[in-house]
Structures are given as structure tokens and as C-alpha cells.
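What follows is a single chain, given as C-alpha cells, in the form predicted on its own.
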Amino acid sequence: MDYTLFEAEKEIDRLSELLRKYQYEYYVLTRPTVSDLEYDRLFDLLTNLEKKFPALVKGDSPSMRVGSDLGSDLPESTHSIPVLSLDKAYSSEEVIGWMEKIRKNNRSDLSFYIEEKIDGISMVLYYRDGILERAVTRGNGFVGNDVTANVKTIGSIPLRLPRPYTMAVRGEVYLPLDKFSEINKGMEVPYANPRNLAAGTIRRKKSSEVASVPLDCFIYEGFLEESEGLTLPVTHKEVLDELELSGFRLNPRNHIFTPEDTSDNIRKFLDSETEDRSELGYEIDGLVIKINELDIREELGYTGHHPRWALAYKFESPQGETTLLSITIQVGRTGRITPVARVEPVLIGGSTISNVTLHNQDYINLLELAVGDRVTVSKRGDVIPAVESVVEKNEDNYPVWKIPDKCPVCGAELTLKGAHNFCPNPSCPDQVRGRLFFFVGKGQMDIENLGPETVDTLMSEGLIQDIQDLFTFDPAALEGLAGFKEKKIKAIKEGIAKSLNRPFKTVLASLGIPELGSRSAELLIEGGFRSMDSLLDAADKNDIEALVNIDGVGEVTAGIIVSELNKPEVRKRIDGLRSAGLQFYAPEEEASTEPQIFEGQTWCVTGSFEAFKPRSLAVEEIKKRGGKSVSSVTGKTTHLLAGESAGSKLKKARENGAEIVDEAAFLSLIGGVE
């Protein structure tokens, strides 16, 4: 049949709505309606219909399950919601203890909602006014890869909502065990597991490869923002409940805990997940245990590395039994000597272990460990492999190991700083390696081309002796050594001249100073530190208390940093990265030309308004007049705007004594908004 464009079009949509409805019952429902013979007819109606009529493709179009054969990049993307690790519990007991803490400190009648931690890729996907806009790996917790096209793919996870909500929904992509033994059989080197598959799968540059593998997701949480017809969750269970209304997959094997259930109850529930595991058709590695009621969320908060409302219950961790047959020491880039046994290799949870890290000396003596003993190693958490115990002594009677005296590697005598042992020599060949890895890596420099081999490189052959040289070696003085060609050469310049670009807040991070990393150096440039010289001001009088007044900055980070930067070598390091021209000022934003009226007030905005949707905009006004915005009521909290349903922080604004605004009187005060 030949069609108009306008007939196109129409036919088109009603191709689509039929596709989503057939493809949310078999994906999400698991109960498809209509035979495969059928789909596979109106899937091709439809392509058909969109290569004729290119223009009309639309980016939540069912086609785009498919994927596409054109290679891409994954390029990174940063996250607008915090996007943290678990603080981590491996018994019962801990778990309870927790819990019991949380409702003493805050509320006795609090509950928890408990999932299985799936053991799969960690996922953020946004959605602006109902459509998937891009889909975030977790990458730092900062900056993830986009991998909108392959996550596409994923036929669970919805294009379109049928509500035009804005917000970010977490979930983890995983691969069914029933689907990984299947991929398996035809392979001639195996998969270690369904993890390592579902990860592999979700990088590749076609989209349409990925589209081969059955990947599928469970979605466990939701940041919405406010919309019309929308009454925002006040817990974490009405957040499911609406994103579950809205076509995403959950996983129904969850469970809520009221202050009525007793720590037996707890103990059962616990005991009985770690039966079930095994009879899933999906690894799980855990369970998450969270706050329900979000008002009690906002106000706990998070730390750097973890929400404080949320734990993981991490399950027995899988074991296996080995021979000790040496220890070497490992120098860290801050000079940290640690410990590290080398065992026969032992097959535990999927992959074999060779090498596992022994932390400390008073490990090693908890242990009584010693060269020749037969031992248990577990993957804790089934990740991080750890020696757990002796099952029998040597016959060769070795003593317990002891970390030596002096460094392995410099000579240097070691010196004991709370549990661990240190290098103090900063020009200590495998610190200043070390360091240079941390510098030129992703994440921090990215310096393209000069991975670790070629550092080495650099270093062996007395190119280079610490980061600042990196800028002022002749990378001509390569030509000549094996695999150095003019070609190399060339993308060894062009990397560390790109590099030079990079801002402040990444140049402080890179410098490997012990607490100063991407959020301090983001806490530290908010707080007034605009430039190295401040800084340098601020070590140079020993003034802790000006970094320990920046919110999130604590003493004993503010004085770790202030000790680094006094040091005659960190000096010498920041002056040759001053020479060679990187960033070492962090322009000011540009000045509110906005009279500075809330200067001096703590504002938290609540509920929802017809003037700012999303409320972020209300923020917004009061940050260009001078005043600061928080997310949770306190007592520093001067100023509530309150809004419709503006909920239980309304009460505790007045418990507190803060000023009540509403959205007329918040108008009159700022002049209205264009």
C-alpha cells in the first residue's frame, strides 16, 4: 500500500502503541497476548514503514530494540543523582544493630524495605517529559558512560512512560542464568559468569550485538520530579508502586519491615534468602536494606562514600582451601606497605585466585599466619578475596610472617602510623610510580597514550623522575626503542598537550594528595578555594579551621591536606606543574546581578508550585539572591517555601522555628519570575 506522509505517520504511532503494549506484556508482564508469528508481522509493518519515511523514525520507536549495525563510542556522561556504594554488613546481627540504631536516633516507627541485590551492572536512566533521554553506567558515581543505544536494546526497560515524567530511575542489567548457560554451550573459552557477560555486552560499540543478548533489567529506585498529576512518594514502597504504573520491571521479591516484627523475624527472613539463592534464575550477591519513609532519608543524607540510609547484607562469602607460598610487599603511592600472599591458585565463585591482600601486620598476627600453611580464602562480599583462617600449620615450623623493617624497594626504614606500615621516602621508585599511574589515568589526567607500560618506559630510561616531568621530557629521545614509532611518538605530544586543558578541580584531584580527591576538591573550589595559591596561603599559616568551616570538610581531612601541602616535595611537584602550564585557577561564575536579599539564610523548598516545575527553579531564585539551599530541615534552617503537599517537613520546619513562605509571598519577595 502506498501512504502519504500524513497516512505514514498515523500508521506509525498506531504500529508503535500496539508494539509497547505487546512488548511491556511479554517483557515485563511475562504474558504475551499475541503469537510471535503476529509480532514479528506489525515489527515488520513498521520498519518497513520508517525506512520508507526517515523522518518519522522517533527515538522511542519499538524499532530501536534492534539496535543498530553503525559503530560509536561510549562517551561519559555525569550523573545528577547521588550514585554511591553500600555500606556493607555480613551477619544478622549487624543488620539488626543497624537497624535498631536508625530508629533510636530518628524514629521509632520506621520502616525497612528490603530487596535482593542483583548481581548485574549497575544502571541510571533518565527520562525527560516520558522519554528515555540517556542511559548512565555507574562509572565513578560522578561520571558514567552513556550506553543509551545498547540499554535500548533491552526490551524490559521502557522508551516511553505513559505519563510525561521527568526523573532518573536506578536498576541493575543482568543476564539470566537459564539465558548465560545457553550463550555458554556454543563457546569455545566459557564466560566465568553472567556478570562478566552482561558487562562485556553492554560496552560493545554495536548496538545491534547487544541486542543478540537476552540482558534484562530489575529497576529498585526512583528520583521523580514534580509534574502535573503527580503527588509526590513519601516512601520508598509508593516509589515503586509509581514506577511500576509506569512499565518499568520490578523485582517481586521484596519485603517490608515494621516496628511490630521482632529480630527473630529478621534473623528467618535473612536465613531463608540465602536457601532461595540458589534457586533463582538470577545471581543475587545480597540484599539491600533501606529506609522507607524518604523525609528520613533526606535527613540522614550521605556520606562520600555511602547513603547513610541504606545498608548491604552481604551473603556468606564462597570459600576455598589453598597453600600459602609466599608473601611480597606491595609501596602504594603514599608509601603504605601492604602485605600481599601469594597461594596456589584456588577456583572460588567463578574465577580463580592467586594473589590476596593481607591488609596489615596485626592481620597477619590475627591470622598467625605463616609461609607453607594450608588455608581457607573467601571472595568477601564476592569480590574482594581475603584469607579467613588456618587449617593447618606448616611442617617446615616458618614463624608467623613479619612485615620487614626496612622498604623493600628504597631501603628505607619503615615507619608505623595507626595499623600500617609506611614508606617515608617520597622518592621511592614504586611511590613515584605509583603516583604517576594515579595521575595519568582515567579518572583523574586521562593523559591518552601513556598508560602504564609506557611509564615505565619513561621511567627506565631516566625520562622521567615524578609527574612534573611528564610536561618537560622530550618524547623525541623514544624514537629508536621498541615500539616507539613516529606515529606513538606524535600521540604521546598531542596527549600531554590536551591534557594541559584539564580544569583545576580534575589538576587538584590528580595530584595524589591522601584525602583530596574529585568531591573534596570540589568541596574545597565551592568553599572559596579558587585557586592553588589559596591554598597554598591557607597551608603556609597552618589554617585548618578555614578548610574545616566548607561544608563536608572534616578536621581530620582539612589537616591531612594542610600537612601534604606543606611538604617540600608536594611544593616542587606544584611549582613544575605550574611551569608546564596547567590550570591552576578555577574561573569565578559570573556574579548574580540579583539584589542579594536571602544573603545569610538557610532555605529548604518542599511540596509542589505552579510557578517553578520542577521546584529545582526555586532553588535556583534563591541562590542568585545570596542564600543557601538545603534538602532536609535542621536546626540552621531559617526559611521554608512550602508548597501543595508540602508534607512532614512543614511540621518540623515550625518545631523548629524556621519562617514559613508560601509561594505567593516567595513571588512578592523575589519580584516575581519571567
Second form
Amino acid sequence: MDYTLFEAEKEIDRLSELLRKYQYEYYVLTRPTVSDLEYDRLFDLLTNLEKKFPALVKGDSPSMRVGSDLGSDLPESTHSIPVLSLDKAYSSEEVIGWMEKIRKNNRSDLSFYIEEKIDGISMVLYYRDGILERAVTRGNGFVGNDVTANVKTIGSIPLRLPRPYTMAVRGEVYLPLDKFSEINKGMEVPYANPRNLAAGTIRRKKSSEVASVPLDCFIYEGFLEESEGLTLPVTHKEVLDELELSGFRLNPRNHIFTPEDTSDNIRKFLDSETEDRSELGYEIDGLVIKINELDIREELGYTGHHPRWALAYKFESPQGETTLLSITIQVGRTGRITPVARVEPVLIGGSTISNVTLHNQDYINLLELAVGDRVTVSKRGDVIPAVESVVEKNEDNYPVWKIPDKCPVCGAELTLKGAHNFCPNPSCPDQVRGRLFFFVGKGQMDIENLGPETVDTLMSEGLIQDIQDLFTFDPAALEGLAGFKEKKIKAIKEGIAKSLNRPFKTVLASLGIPELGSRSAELLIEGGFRSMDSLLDAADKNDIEALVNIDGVGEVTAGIIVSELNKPEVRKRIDGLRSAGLQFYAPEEEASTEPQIFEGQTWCVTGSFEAFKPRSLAVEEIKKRGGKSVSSVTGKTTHLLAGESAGSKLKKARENGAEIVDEAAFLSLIGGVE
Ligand code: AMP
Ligand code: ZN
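Would you mind giving the form predicted in complex with adenosine monophosphate, to go alongside the form predicted on its own above?
Shown next: the complete complex, the earlier chain at its head.
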């Protein structure tokens, strides 16, 4: 059929409109209303007409989906919105803490969106008056590559919008997993992952080649420009709704969290997303948490490289590659040997790592680690860094590293206990130093003005050999030493004197006895060992049973504590501290005046309460009345005090047959609170 120019234009418009509708139905809604055959027929009609009348071809023509064979170098293009990276978190606690902080510092009624962090290629789409004008890769955040022709081949990205918006839209281009494996099947050298394949594809020179790869795109942000008669959205939700109306494909798994949602809800969502990850049909490497209210976003703004109103929750800990330079040995205060890898300094998750613990020989064997190997190191949140794997063996054929037979500090023959090697010499200088550092440190005796450096000086001057010597050495001996002025010496004396009042529990936990930390010390004292003598008495009789009888003290723990207390060097320390006048006795707490109605019962408290904020107030009420409180439900738990939105513990309590008590019932049991 021969058309005049005028007729051709009308026919092109008609076909384009139809095809646009069909493309939207097919790519975005995934619900086509015409057969492929009919679609192809219309498509052919359009492309034939466009071939005959090239002047009539528009940039937003549905025919752009097939791309072009014309090669193009990817020109650079400047972004008109900030395209930054995201701040990262690696645990749900960090995420919840961040949300709480934002609410506290801004408004308590803020909502948050949690979206999947699609592992693909970041794309910014610039629309002018409703027409897709540029598609630009992230590049360095300010300048990216113009890949417009290639992006036009992605069926779910609208080339024109129903309304003449001028806006920037952000999304992630990705290759669905099933498509990826199909493509990879025939490959001689398969692609490493869908992300790499998508990244390579989107940068091809010929858009017709791009069209043959079924890329897709999820849109997640829109930045509308002001224009007459347009009411700008004020929340992320409104933006997303508008984008959806405009024909963009959004991720249906995005979820909004209002102030009514508890942190438990959020934690569950994060967990379930993590679990669902492998069943999604596309790859995600985390979640993104964003403030919903746009005015607050604007107030918070951006740092140099990320918005302050969003946070990425990454599933994987950040990793870096580096070289293992050497392995050294640390001797801990209990004599435990810890091999430590010295690596070429590498920046991971914002901090420079140069030492990584290797735990023990088993750990090293598992990794088959040798000096000179290239390794990946990970760092997750505030957890210590770890060697994940060897990526390349050293060229010198160094064998897997072995812990030596002798203590590198004192020369004593090492012994093996469980998975760990130990230096058996209690006077090994590193053990002594470790014991002293621990004893004076925060959380233990917390002796003011007696930091590690001072302890080192005291040791090297021969003034102290062990912890008990701290209370007998003559501070005057420090006079004349560099850095020890009169004032400082006085402060040291005062610090030591003050520490004499630390409670028995603290003294006990500061001895540095394995398995006897502050929690065990508390259990022992509450369980009736109110004095050092009663404990030593049990040790003398080797009465492990007496310790095991205390709830929370296991057989192994009890055994270790008793055998440690029977070691001569430990007795010597204890005797020294006794003569120094440290607290060796925990006075009985004032007896409760409440009737002991919960005697013999074990309570677990969960959820939130009206009358008990914080929740620990409810725990106190239970203890006052003779009940025991535990933090998790076990077979021994007799009662569960379940507040608002009690979670998994409720289920567990039911399964274990514990009595479930709600707040009202609890209040009537205890006769109300004042
Ligand atoms: P990163 O590059 O690890 O700092 O993470 C930021 C990148 O995550 C962005 O540039 C986006 O490409 C990508 N991303 C994927 N999904 C989303 C989403 N739902 N919201 C924001 N960014 C996302
Ligand atoms: Zn040693």
C-alpha cells in the first residue's frame, strides 16, 4: 500500500499507540492481550513504514525496542541528580538502630520503605516532557555513559509517559536468572554471573545486539521537576504510585513500615527477605531502607558519597583481597595461643585491616593457608575481620602454616586442649601481661590511671610480677622515671586504693579464670557462694556438683572453675589479693518484703508492656516475689509473661507447655503496680 506522507504519519501514530499499549501489557504487566503473531504483524507494518519514511521515525517509537545496527561509542553524559552509593549495614540490629535514631532525631511518626537491592546495573532515565531523552549509567556519580539506544530495547521501560513529566527516574537493569542460565547454556566460556552479563550487554555498541538479550528493569526512585498545575509528591509512596501510573515496572515486594510496626516486625521482614532471596528469579545483594517523607530526606541531604536518608542492608559482609605477609602468635592471659595473620593493609567496609585472627590450627588447615597466599578478607559490622578463602596460592610453594611446638615468648612446650594450643607456663611474660591488662581494665577492676602503658612500665621495672603485686608495690619507686611526675604517681595510688571497694562479684570475675566471667560470678554468688572461702572450700573438696546445682552453670564450666581454683598459682594470686584487702564477700541483699508467690517458678518475659517500661521492670517484680527470670524459653520455663506483639517465644512457650500470662493477668497476680 502506498501512503502519502500525511497518511503515513497518521498510520505510524496509530500503530505506535497500539504497540505501546501491547508492549506495556507484555513487559510491565506481563499480561498480553494480543497474540505474538498479531503483535509481530503490527510491528512489521510499523518498521516497514518507518523505513520508507525515515523522517517520521521518532525517538520514542516502539520500534526502538529492536535496537539498531549502527555502532556507537558510548558518549559521556552529565547527571542532573546525585547518583551516589549507599551507606551500609550488615545486621538487622544496625538497621533497626538506624531507623530508631532517624525517628528520634527528626520525627517519631516517620515511615520507612524497605526495598530489595537489585544486583544489576544502576541506570538513570531522564525524561523531558514525557519523552525518554537520555539513559545514563552511574559512572562516577557525576558523569556516566549515555546508553539510551540500548536501554530503549528494554521492553518494560516506557519511551514516553502518559503525562508530560520532566523527571529523572532511577532503576536497576538486570537479567532474570532463568534467562541467564538459558544464555549461558550454549556458552563455551560461561558468564560469571547475570550482573556481569547485563553490564556487558548494556554497554554494547550495537543496540540490536542488546535487544537479543532479555534485560529487564525495576524502577525505584523518581525525581519530578516542578511544572505548572503539577502537585509534587511529598512521600516516596506517592512517587512510587505516580511511577506505577506512568507505566514503570516496580518491584511488588517493596514494603512500607509505619510507626505502628514494631522492631520485631522489621526484623522478621529482614529475615524473611534473606530467606526468600534464592527464590526470587533475580539476584539481590541486600535491602535498601529509605525514609518515606521527602521533606525529611531533603533536610538530611547527602554526605560526599551517600544520602543520609537511606541505608543498604547487605547480606554479605564486605570483602577485600590482600596478601598474607606472615603469621604471628599471640599468647593470651590464659595461655591460649592465637595465630594472627599479618596482611598487606586493605580497606574493607571503611576500615583498614592489617591483622586478622586465625583462631587455631584447625582453622588454618581448613583454609589451607600459607604465607604469601592471596586471600579474601571480610569484615561484618563491628565483628572482627576474618580470612574467607585463598584465591591464589603463593608462588614459593610455602606449605600450610603450622603452629610451632614451643611458646615463642617463654619457650615452654605447648599443649593441646580441644582445638586450641596453650602455653602451660603461668609466668610466661605475655600471660602475665594479659592477666594484668585484663584485671585493671574496664568491665573488671577498672583501676583508674593504670592503663596498659603504666602496667608495662611496672612490669619492665620489675615492680610487679602478677596482679596481687599491684597492691603491694611501692609507687615511690616510680619517681624519677620519664612520664611519672608526682601528680601521676598520686593518681595511680588513688586509683588502686579506690579499687579496694569493688564488689566481690567484680573481684571474682577479674581473676581471669576461664569460664569465670561476670555472668558466672553473678550466678555463683546468687546461687549461694557468697564468699571466696565458700568457693575455695568447694574446690578443696572437688565438689563440682555444688556448682552444677546452680541453674545456668553447666558441668563443663563447673569443672573448669574448680580445677582452676585448685591451681597453686591461682591460690597464690587469691591469697595476695586477700591480704591486700579486696572484697571477698558479697553481703546478703535486703530481703524482699513481697510475698514470695513466684517461688520455684521460672519466668520468661517477652513483648512490650503498658505498665512496665522498660520491660526489665516486670523482671524485677518477678524476682522480688521469688521467681527466676530467664531470657529464652526452654523446657524449664514455667511461665511466659507475654506483652504486646510477643513473637516466637509465645509459640515456643505453647510447645513447651509453659503457662502464658498476659499483662492484665500479671498485674492482678502481683496486686498492681504503684
Ligand atoms: P552500592 O553501589 O553498593 O553503594 O549501592 C547503591 C546502588 O544500589 C545504587 O546505585 C543502585 O544501583 C543499587 N540499588 C538496587 N536496588 C536499589 C533500590 N531499591 N534502591 C536504591 N538503590 C538500589
Ligand atoms: Zn609462654
